[in-house]
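For reference, the chain that follows is the form predicted on its own, supplied as structure tokens.
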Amino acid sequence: MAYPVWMDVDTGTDDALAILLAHSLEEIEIVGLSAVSGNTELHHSFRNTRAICALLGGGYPVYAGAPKPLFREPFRAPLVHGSNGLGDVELPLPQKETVHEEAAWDALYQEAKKQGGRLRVIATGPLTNLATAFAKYPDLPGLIHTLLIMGGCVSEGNVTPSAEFNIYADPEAAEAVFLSGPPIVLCPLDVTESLYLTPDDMRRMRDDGGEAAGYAYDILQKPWSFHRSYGHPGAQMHDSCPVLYLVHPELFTGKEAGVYVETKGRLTYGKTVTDLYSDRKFDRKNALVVLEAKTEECIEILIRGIQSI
């Protein structure tokens, strides 16, 4: 039986690949998606998510969420994701679509109640929607089977020396989520930066795939240009990591830890603080922190999945 999955995204080039991957896996049944401000403005991420779903046949409901972080000013990533979030590639919306007016947190809560404790939530953007949902519906964390998050870092960050983008974009929301109580699997930069598509991988995906693979190739050229400028060997597939972990946990290793978020520090604002390597431990271990992946196997599953669409 497939896992019922809700995806909370700020689509985003690597979010787009994660949605395509999730769609391709028979072990996953996408039951809804919610868009949030993050990589790009909400109106872009909402449209992009619907456009990706249109590419897949238009069968998934998409809901708009938070247009800005809880307290801080918005923080974007146009150098990585382009001005529209999809690497400046334009994907068409369906000629006829049902635009869902319900707020993301309300729709998520209703789906979680419907699934009766079976719902897996994959969050690949800032955690504003989830923090809002948990504040409005205090029983929601207990209705979520597993919350899989792409975000944070144990070692160095990618927007500051200590912080990763998704957490830095709304640290107060992230801290609220880590305090809220659902079972959490955290995929930080320490593992996600090892999952990347080389130029040869991208060409192989495009040449042996269909329309979706062609769009995926086009979408990835902007982030590949950015990552190449920093000496990385390929376009990093951060947001596919929690999708892969859900279906193939045997390809990953991790450790239980206490994880919390710094919201006050001048130099450490947005840092995910863990007790993985400290003598002094937190009182509670609230997350499984994924640290390593069998990268070749993961990338092959990603490529084959997108080729199959």
Second form
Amino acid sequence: MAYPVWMDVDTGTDDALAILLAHSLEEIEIVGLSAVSGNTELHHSFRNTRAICALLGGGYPVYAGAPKPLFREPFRAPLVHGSNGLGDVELPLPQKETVHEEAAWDALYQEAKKQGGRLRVIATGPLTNLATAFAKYPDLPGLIHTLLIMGGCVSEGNVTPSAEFNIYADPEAAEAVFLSGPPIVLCPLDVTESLYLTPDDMRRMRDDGGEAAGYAYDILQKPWSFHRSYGHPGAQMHDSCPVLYLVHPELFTGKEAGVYVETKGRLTYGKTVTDLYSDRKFDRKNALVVLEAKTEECIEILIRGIQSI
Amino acid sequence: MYKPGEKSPVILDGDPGHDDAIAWLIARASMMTDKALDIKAVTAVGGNVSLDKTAYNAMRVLTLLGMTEVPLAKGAEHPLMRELMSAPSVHGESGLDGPVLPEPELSLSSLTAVELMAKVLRESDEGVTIVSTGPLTNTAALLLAHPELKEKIRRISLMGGGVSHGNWTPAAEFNILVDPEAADIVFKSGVPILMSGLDVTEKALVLKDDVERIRAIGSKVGDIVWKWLEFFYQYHKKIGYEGAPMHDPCAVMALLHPEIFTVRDYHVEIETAGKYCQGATVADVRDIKKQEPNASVVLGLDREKFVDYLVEAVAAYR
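The structure above corresponds to the form predicted on its own; please provide the structure of the form predicted in complex with the partner chain.
Expanding to the full complex; the earlier chain stays at the top.
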């Protein structure tokens, strides 16, 4: 039986790929998606998520969540994701579309109750929606089987020397989630940066794929040009990491750790602080931190999955 | 920025502590053999244990090492703007538990640590290296009180911090955590910094066999170092290390034998605020903020050569 999966996204070029990948995998049954402000403004991430779902046949309900972080001012990534969040690719919405008015946290809670403890949540944006949901529904963490997060870093950050984008974009929300969370699998930069599509991979994906693969190719050109500009060999597939982990944990290695988020630091604001290598440990191990991937196998699954759509 | 192998007058500033004592022993051994370092003064700071204890330990260590002619001054009792947090679990109640040490055969200078450091700098014709193996309180106080002498400091070689992780908290190493504001002053001072943090010091391990090599030297100093190492080895074994990490000796060894270390230049800043990260040394490894490097950060070493040099230094005392 497939895992029921909720995706909380800030689509987002690599979010788009993660949704396509999740759709393509028979082990996953997407039961709902929610959009959050992050890479781009909420109206873009909400629209982009619906447009990706429309490309996939329009069967998935998409809900809008938080328009801004809990406390801080919004922080976005237009250099990576373009002005519309989708690499400046225009993806059409269907003529007739059911727009869901329900708030992300309410819809997530209803689905979690319906799934009776089986729901997996994949979060690939700032954790504002989840923090809001946990604040409103204290029993929600207990209803989630696993929360898989793309975010944070054990070693270096990518937006500051200490912090990764998704966590930096709403550190207070992330801290709330790590404090109250269900079982967490954290996919930090340490592993997600090892998952990327080279120019050859991208062409191969497009040439042997369908319409979705063609759009995926177009969407990736903006992040690829950004990642290339600082010497990275491909377009980084951060957000596909938790999707791949859910279905193929055997392709990854990780370690249980205490993970908390710095919300008061001057230089370290938004840092995911782990006790993996320190003598002093946190009182509780609240996350499995994924550290390494068998990258070739992961990339093949990603490419084949997107080609199969 | 880091020019290896140069000869230099030095000031040793620390909070002894077993590993401070071994760092000083190595510096003194170099003075006795190839004269690479010329120890002009020693200053004690509150850290691993209280200042009274670290100063008393410093007197005993200098006596043991035959350094009674080197002026020794007491410095800061507590961090610039915090209460002292100490580490008796690592070094024992005295800060230097283990073998019996000779009672002091020298007296403390009438000068404060900062006065003594300033005197050495003023009187030196060449740049002086400060080797700081405790919290950076004394060194920061010197920089605050004597900006005019900054040019006379060739380098600050310090044991502290860590690029990838902490030890006393998940994010911070003990020496920096004790006085983050002092560390911030030092890292912002513009004086070249050679930082030996946990990245290297936790790899500078003395293993069981190495402890035996020290024991086999069979001298008075050798026996005491052997017992210190045994004490340190047992403590660290209990908390999961395969050997005794020679934290403070790295700050001296990196000056004397740079060829056995891996060093990278980074811009490093100190976190002085935060819920979890106070005292973290934040290194901009990816050069995100496009700032000039202010520190040469030691990241790795040839452990076996390090141990060989350590054994050689201990054997210099007969």
